[in-house]
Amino acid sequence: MNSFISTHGGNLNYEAERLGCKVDQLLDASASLVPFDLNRSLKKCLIRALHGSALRNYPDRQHQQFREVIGYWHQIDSSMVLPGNGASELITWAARDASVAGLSTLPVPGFGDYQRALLCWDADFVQKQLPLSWTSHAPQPFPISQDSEVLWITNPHNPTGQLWSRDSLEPLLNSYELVICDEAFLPLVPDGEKQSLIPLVADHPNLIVIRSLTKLFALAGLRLGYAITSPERLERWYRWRDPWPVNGLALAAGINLMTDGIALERWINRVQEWVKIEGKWLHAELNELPGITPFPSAVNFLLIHGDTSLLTLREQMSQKLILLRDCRSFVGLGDSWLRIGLQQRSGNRRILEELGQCLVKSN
């Protein structure tokens, strides 16, 4: 169990009872989410959920206001709208389709969850190496052609921050059987809604596009993606799948965030803000610090590499009850590498004066 749980980030109840301490003394930047607390709207609908129907019915099993509020904020047909039981679920189901389809390339380094979907299906699969060297320039072009049935996008990467354009995207669409493209942490890139490729899903029936209400909002627990792909798709998806899999609670606070145009855009904005300012402050402060290299990155979190093993240095900053992302389970790195979630300006200092710290008494 041990070495599972050491694959993903944001595993708090186990790093907790190993270190000795609380869930709520330790500062987590191995989970790459938003720092701000639940906005008062949304607590608010939780608590109304809870003291209704939410717990003691069943839920919508077609999911119709939720689908219907997203189609709306993406201006698209509701059809082609799927909720999931976070975006892991939907990764899934399209990893079933990918294994009908042929051979799937996936770039690495990348997101474990791929793999993991592809092996519940005995589905054939090549990894193809990105380069470990890249420029701040955003959006960059996609560096990997066609030479297999089906491709498995992350937009904006997973670990290494790269914003990928859709110019470069878009001419793959009629080369490859099936796209995948997770945008998991588009909505937190600034001004990355533009290289999206959720408008051309309708002309591409080829196409699937994953989305996560759990970087945006920090609701982890809850549960909460959604996909965008053909409704002849998403019609074989709901024969396949459990007849629940989305919660009450899920489903409320899902509609709940997503209806009010004005409050979603608000949030995002403050998000996409705090994304540009501390991103760009912290790549700068840990590019100070002896011993490592920060890489540029689009989004809420760094990829640092070490000169030797950073495993030490992981573990040094655990027993300051900082977790930092062990990058090992990142097919393509190893132990020099290490992945920071940004936090708030009083998380990234602590973070910036512990690791200097561990830098100087290690050279």
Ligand SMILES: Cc1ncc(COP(=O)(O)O)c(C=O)c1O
The other form holds:
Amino acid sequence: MNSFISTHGGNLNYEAERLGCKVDQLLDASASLVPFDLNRSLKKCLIRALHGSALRNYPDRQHQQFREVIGYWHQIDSSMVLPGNGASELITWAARDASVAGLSTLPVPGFGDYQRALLCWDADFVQKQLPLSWTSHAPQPFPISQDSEVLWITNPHNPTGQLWSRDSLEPLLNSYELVICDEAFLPLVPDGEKQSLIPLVADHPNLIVIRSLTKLFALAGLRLGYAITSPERLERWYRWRDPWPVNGLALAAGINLMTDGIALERWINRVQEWVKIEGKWLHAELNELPGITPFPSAVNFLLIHGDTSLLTLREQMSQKLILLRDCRSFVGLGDSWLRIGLQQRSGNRRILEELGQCLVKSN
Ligand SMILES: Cc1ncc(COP(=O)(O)O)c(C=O)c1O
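The structure above corresponds to the form predicted on its own; please provide the structure of the form predicted in complex with the ligand.
Zooming out: every chain and molecule, the one shown earlier first.
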């Protein structure tokens, strides 16, 4: 259990027990979820689903309606869509295919779940270091060139928040046997959809794009994501996985959220506006604090780098019930880095004030 705890943010029960507080007293900036209240129409939909048959009956194994609304939203055929129990479940199946295709390249520092999934299937992988300095220019060219059969891309990248340009990613589809592009955070990035690889899937059977609904709608507890790739690949995954990986409530929620295009666009615009305004503001304010350097990010989290170890600072913040992401589990980062998940203005102010007090005392 402890190794799990150290490789993910958002371990609220563990931290609350450790700190002797209730979960809802914590300001969690260690996971990167949208901080808005649950979508109102979703709340109604979940209540309807609870009173209806979503719990009593087995969920639709074909996920027909969900696949159709996602297909319509992305303007692709629904046979290229498969929902999963969060993006993480689909990452496991993508890793199964990667294990057969050959050696995987994992850019580091990067999201640790790819390694977890590859290890599940005894797959071979190498870690390729990304440059640890970057500008605020977005999108940026992807800096890794081909040296293996499989490439894992995270766009925007976690934990750096860099947005990779589609122009730099597209040629890679001609040289790799398999490209897995995790776009879990892309809908949160202002103007980010222009860099999506989804429009390329129909012509590239060697491409898997993975999306998550848990970030965009702050539904991490519900577990819902989807993969977009060739129908033949999805048929295979369908045969391998357990019969009902996506529960009835998650399916009902996904259909509700993705069907009303106008409401969806309104939500996405609100989220992207928040990322644009708060991201810029928090970065500028952090820049004024002594002893740390904030890094530019296109999305709703950013990295800070300390002149020395930031572990004491992280613990001091935890004692004030503010959780920041320990970055030691990201290969190549270590104890002088922390990741901060963006909040609404009041939460960001609280983070800044407490960080400022701790840093002024220690500098
Ligand atoms: C880059 C990235 N992809 C995927 C996931 C997992 O998403 P889900 O909650 O849909 O399983 C995460 C979770 O932190 C993530 O950071």
